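Heads up, the chain below is alone and in the form predicted alone; it's given as structure tokens.
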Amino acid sequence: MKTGKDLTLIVGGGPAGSACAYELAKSGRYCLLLEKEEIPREKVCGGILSHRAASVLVGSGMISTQELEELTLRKHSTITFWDRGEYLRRYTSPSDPVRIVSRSRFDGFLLRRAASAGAEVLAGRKVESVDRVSAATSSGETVFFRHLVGADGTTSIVRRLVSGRRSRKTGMGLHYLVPLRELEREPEGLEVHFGHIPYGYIWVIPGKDSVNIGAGALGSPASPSDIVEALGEFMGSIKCPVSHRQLRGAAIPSLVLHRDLGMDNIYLAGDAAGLVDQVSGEGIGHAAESGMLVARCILSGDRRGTLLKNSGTCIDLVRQSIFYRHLLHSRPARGTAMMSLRDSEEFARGYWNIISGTESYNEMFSRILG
């Protein structure tokens, strides 16, 4: 394991750090990846890749269409909207599916992808503790870095050189994987369940050959125990009982954005920076992007100013989702909303457009209203 002042130290194995690794790597830059676990390992998430983050990781070429078409599990161009039991509205897109993979296989080949381009990977070595220029890991090394990269998720011991302390505003998702066989009937594309949950819904993700069914709020007054709930009642609602099943539960970031990415020579990208939609959830397309936006940062001499100012980037689309998450969710605007994805045509396709990638939430309104 190479230290030293030229050095870009990664902490974090995910689509975020990885994307981070490639672009560095494929540029000639040496860049060290350090992730806790070892890798392949299981994530808690729908596993839904948008169109966008398809194109993204396409385009950079870290991953070819090939490569992709062979990591998807299924693709689906049909959501099914549901309001506390009460069906609203089927919606099936004309073009640009979504894909769903398996998080422990896609993140194992972007962490690859990252090593063959040159980035030193080493899994199951944690950083325990890190100052402006140095880490200590679990192992007892101490690596020497010019740029710092929290990759590290919704608890990053990076970005408390950033804010000062670890977040404390943290959503919380969970979610069953029930074997296809095991279900009265097999949902028609992606499913979403409001109502269940304040500022939170349930997923209901077809894959191969099960369905991943959980639960997520984002800024939200339910409790971890609160959403634990509501998930079981919904899995008894469906009968599907969950007593010899398997509960995967994470925190996810809520409403901690770091538009600039972080400061100085520390860089923060995927949900480290907070890069989750506050309203779909959608984390793997932002933290891919952010990596490799961080990336480009640090081969321009940390020109983040000029770089990240652009609109349409992850970050202005996560902004954009705080602020129109309270249309959906929030009390006085619920019955609206709801309404509107049960007798607009158009509503159902804006939301679509936003899991799929296609379209931001600045778009979708002015479209509809305008």
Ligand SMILES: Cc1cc2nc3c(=O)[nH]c(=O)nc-3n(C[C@H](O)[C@H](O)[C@H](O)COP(=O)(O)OP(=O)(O)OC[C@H]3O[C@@H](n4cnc5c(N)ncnc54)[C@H](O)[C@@H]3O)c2cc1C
Given for the second form:
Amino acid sequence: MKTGKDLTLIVGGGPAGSACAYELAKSGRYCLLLEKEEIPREKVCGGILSHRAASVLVGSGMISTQELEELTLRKHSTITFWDRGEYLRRYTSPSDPVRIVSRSRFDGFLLRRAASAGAEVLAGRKVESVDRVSAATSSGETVFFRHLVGADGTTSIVRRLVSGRRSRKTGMGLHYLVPLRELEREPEGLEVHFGHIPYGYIWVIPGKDSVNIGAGALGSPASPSDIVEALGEFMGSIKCPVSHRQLRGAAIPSLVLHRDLGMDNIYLAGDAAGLVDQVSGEGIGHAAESGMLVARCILSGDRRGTLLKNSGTCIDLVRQSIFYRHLLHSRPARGTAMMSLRDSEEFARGYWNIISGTESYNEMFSRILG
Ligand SMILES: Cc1cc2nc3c(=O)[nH]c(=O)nc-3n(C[C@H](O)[C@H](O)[C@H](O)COP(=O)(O)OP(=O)(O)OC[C@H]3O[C@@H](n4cnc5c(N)ncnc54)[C@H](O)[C@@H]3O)c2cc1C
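Alright, leaving the form predicted alone aside, put up the form predicted in complex with the named molecule.
Time for the whole complex; same chain goes first.
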């Protein structure tokens, strides 16, 4: 195992860690990635890969267009909006579909790609404790490093070094996987159902053989049991009783964006940095993009200031989502937002552009309002 003063240690082998390791290794930089699970590992997720996320990965050379096609279970260009059981509107995008991927396959691919670029990847190695110069693993090794990258998800141990404690503010996402044949009505594309959970929504995401039906809420007064209940009621309403189904859930970072992606020689990427869109819950692409940004900071001699302050980065997008989420979910604005989705093709197109990553919130609102 690598160790030493030139080493970058990356904790976590999700899209953030793999993308960071790939970028560093590609430039000949010495890096070690430790992942606590054996690979492939399961990740609770809707598996929507935005157009922006795909472009980041293909643009960096980490994945080819052909490989991305092979990893894609299904593509969607249509989204239907509902509010408390009432149909609002369907929108079909003429371009830029989103893709559905299996996270275990997709993440496994990215991790292998980082290893083949030259990163040392060790799975089944949990980082038990860290300080500013070294980390101790579950196998009893001590690793000394120059840079440390926390790509270890929502409950990041590395984030604690930067903020003093693990993040306690989390949102929650839960889902059932329902075989397609068990549904009374096959969904035409993605579905978003508002009005069941404050500051959250219920989603329907058709995959290859099954449909992911789930619910999530960010910065919401709803408790996890409120979300479970709302999802259970929804499943009942579409005649998909939940008694025999397995509910899977995971925390999602909520309102904990770390704009500087860490401090000094310690970096954060992906969920560990709070980089999840606070309206849609998208985080795969932001994880990969931030992992690459962190690698570029390290390669440039820690010039965070220049690289992270640019507009148009995933940090900027998440910052905008924290502001605009109130326009969709707050009590005074909710009614107008639902009416706009029902009555305005442009508004529905704007929502699609956000989830496909082809427009920022600022761009969308200035286009619609101006
Ligand atoms: C229900 C749900 C649905 C979602 N749907 C979508 C979606 O459709 N599209 C989308 O873009 N995003 C979605 N997201 C968000 C997305 O899953 C995350 O934002 C994304 O996985 C973040 O990637 P990451 O690499 O930062 O973290 P992760 O993918 O969580 O990877 C972190 C890795 O670190 C490892 N790790 C943790 N601690 C340690 C340790 N101490 N030592 C070693 N390894 C460690 C973990 O095992 C894990 O493999 C969803 C999230 C949830 C919960």
